[in-house]
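Single chain ahead, by itself, as structure tokens, in the form predicted alone.
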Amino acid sequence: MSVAESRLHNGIRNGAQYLEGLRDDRDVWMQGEKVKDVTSHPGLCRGAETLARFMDRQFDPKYQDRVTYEDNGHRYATSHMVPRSVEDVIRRGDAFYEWATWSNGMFGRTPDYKNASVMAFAASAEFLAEGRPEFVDNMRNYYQFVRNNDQVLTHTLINPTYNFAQAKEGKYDAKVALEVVKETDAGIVVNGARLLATLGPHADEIEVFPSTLLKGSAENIPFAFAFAIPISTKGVRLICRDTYDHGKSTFDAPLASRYEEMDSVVIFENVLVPWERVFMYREPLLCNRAFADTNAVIHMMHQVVCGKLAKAEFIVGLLCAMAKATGKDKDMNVKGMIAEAMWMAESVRAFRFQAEALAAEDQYGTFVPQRRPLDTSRNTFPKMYPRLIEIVQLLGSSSLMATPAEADLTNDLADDVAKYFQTVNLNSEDRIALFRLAHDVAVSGFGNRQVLYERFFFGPQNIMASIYYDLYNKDDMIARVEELLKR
């Protein structure tokens, strides 16, 4: 570990320290202009402030024992804890779930997601020796750096598609794909683009790893690597989508005003990656196996299922509140609609419970949640979430549009608003607040980005389903069919 990397070594950071770390030379662009400071830019600052508040909660006695653990006199995020028992796996799940409840799953890319990945790779670092022995130490040192300095990571896995047929064959095109263009004594030089870095402008570091789904072939040596570098590294540029935080109050846009986790395409313009930050190189087949053989994908899925549970529970709560507001909670058809949402939430809860309860030790001495229920969750939730949003739309109907602004509560129209927007169980202000929240969930740009995000969180659904089929233990079930036919 370099002197620069070990400079803090204090464990968890507070919000002020996190925000100060974002004020560097990062090259972030949005809507045609370079962002001078992501902590003050109107489209980015409130997302950063939200994450800063989450970081502060690591010091709050109400949450600290759940989201952090103590080691050698320092406190670290629980997501960095290497699980050595079933109880440790459950403890990690509780921490993942706690983080997710702070945004009800609407700020999906909290730091614990990538922490789970880095922890898994470090715990199984011997795997990387198949590439080069020094990569083992590189990964372990990087884990210590991220843990000790409470770094916030984003990641990129996918090369832009220049030719669909080519990409489907696992081949990459140097016109757009990130590739190694030169080796030096100091490291490798990479050039090209990657997508899609969620939380990119708000992260300290970027993890650039192979895709968990798209496979590289032996001819793709220049495209086969894994590394991590600071966002502020010279030559790294982030091109952001439009922001969904339009400066509205938390009353008018209760989600977009708080939980805008920006997505960005990352351009690497002849970026030097120091050798000590390289973890895999020139081994396409090793890259293909990386997430599965280290069980990193399972630890990541564990974090995800906890977040999806919090999100599904929130939608159930929203639906129940909407029905109660108008007295529709007595209607059998409405109950049936909301019951469907409840079944989805309880399914995700069951997936999490089984995965944690049946955790087992892997070949590296790390306890890993059971894969099948987590894999089932990651294949079903992309279908569940759009349906949950559809139920919000069906239940809310025109009420999702009959939502005056906060300013209308105190202007010359206030008396009309107070009279005509009340419901049997809510006064006008509370009713408007509730349905503006439902609008932000199911109608707004923020809400629709959430639907798109959930549809493709782990990748295209047909590829994920095919992988699930291949991994499923079919032989025992086929044997039962064959046994019956032979009777």
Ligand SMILES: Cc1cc2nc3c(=O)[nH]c(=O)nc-3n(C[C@H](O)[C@H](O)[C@H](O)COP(=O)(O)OP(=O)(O)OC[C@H]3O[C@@H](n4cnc5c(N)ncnc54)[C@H](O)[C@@H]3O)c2cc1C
Second form
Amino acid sequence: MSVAESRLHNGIRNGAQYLEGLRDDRDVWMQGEKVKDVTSHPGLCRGAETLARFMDRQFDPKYQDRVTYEDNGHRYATSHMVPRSVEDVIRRGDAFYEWATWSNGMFGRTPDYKNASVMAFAASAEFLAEGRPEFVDNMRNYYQFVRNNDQVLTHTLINPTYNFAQAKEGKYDAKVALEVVKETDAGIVVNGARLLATLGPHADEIEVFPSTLLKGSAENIPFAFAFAIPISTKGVRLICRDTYDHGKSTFDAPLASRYEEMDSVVIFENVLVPWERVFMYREPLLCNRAFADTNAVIHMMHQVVCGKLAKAEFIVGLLCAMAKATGKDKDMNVKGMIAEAMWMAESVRAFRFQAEALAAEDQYGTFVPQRRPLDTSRNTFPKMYPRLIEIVQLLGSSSLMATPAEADLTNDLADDVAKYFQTVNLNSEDRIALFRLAHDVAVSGFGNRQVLYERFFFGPQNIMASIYYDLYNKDDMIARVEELLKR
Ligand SMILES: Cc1cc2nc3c(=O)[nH]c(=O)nc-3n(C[C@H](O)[C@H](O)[C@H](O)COP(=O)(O)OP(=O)(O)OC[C@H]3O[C@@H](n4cnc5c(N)ncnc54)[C@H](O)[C@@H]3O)c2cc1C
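Now show me the form predicted in complex with the named molecule, since the one above was the form predicted alone.
Now the full complex is given, and it begins with the chain already shown.
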């Protein structure tokens, strides 16, 4: 079998194949310059390399059974598996969690996140027939394409806000928002901008869907669509934020040197989207229902809760290691601070457990994790994570600044460093390594971007909370209050 054939028959790609796929003429800009090759650009290459090594693990016997599954003799990422039982849901959760532990949740946008959404839309594709019948096949074909070719996806759901009062009413403005400007026999032509594509420069494809949260109004017809296209499509331009990978060693910047998943604003300049890649069109009210009615938002939340569990556990581990370094772990107050972090990790574990154990079949024959615990996690983790980081700062204090560089372990400062940076339980090198890690978690640009990400990546907290309130079954509880008042 030729390499091309084996790729066709095997729905998982290795790291080299993934990196090769990124070497196209994508239009990526960062810090004032056009990026020639994201796999060799100093601010982007190590993030790509990390994801490539993760892709390699799909072939590693140690992980393969967990992160891939077989279907008709071919192997695919487990995140593409359509769950037909509670056990399948748990298996998907185990795969999400496994992927997340590889970066301890610090590379949150691994491909399983978007795979969860594509799987859900394809499994419930009849929903799209409410728009146009041909969209059903478009979505099913797209799922097969992504699954068979192990594509890495990013997505962009939000139009830039031009006028807040208008945006609040669900109205978009053609001055900035992405809209359809022309229709041709070949497809639709779109023009405008979208916020924000995490992993954009490192992705093969971009999904451009309506928001999971922000609702468009009935007059938003030109802004109502869902489609997916290659990142390298003519007219697609990614404008990146500054990189947090400043080329430091893995000792000096243990996280930023490995897990830079770049965020980018996406500009579409008269981009032609072929009809076969369009999934919804000119139906704002259908777009508003899409993520909820297909349960895609629940499958995405499932991936997220598993990732947040790995991340919260990692912060607990970090705090315990920091406390142990100086023997602070014997102090009652310190134990109390770290116990608070432990409660958060255990809450997330409980959310995951309940959601999986109480998974149930939906109207499309797909098993879906229970929404409420996942929604609780989605609403509470944006508050938990900043608090976790605050605890790292409170416990770390000046040690977060007592962080000489790796070079100082061997240069003229070496004797001073060996003597003055040791603690009761750690030699200087190990102590500096630990607190440089804590610095990257809680003080560095990389660490602060993680906090912003956790606060916002699923949407504004007030809107998520108000949706949670609306979906909550309040009647039984109100009835109990009324019952007591009647007595
Ligand atoms: C690091 C990072 C990565 C991201 N990655 C992605 C991605 O990959 N794909 C993607 O599509 N998006 C992504 N996002 C965007 C994310 O979805 C948005 O940030 C989020 O929905 C908030 O929208 P906004 O940034 O436009 O903020 P705004 O809408 O301006 O909200 C900012 C604040 O304004 C207030 N506010 C907003 N709307 C209302 C309202 N209707 N009523 C009252 N108050 C309101 C809230 O207090 C909110 O906290 C990412 C964001 C960040 C920070």
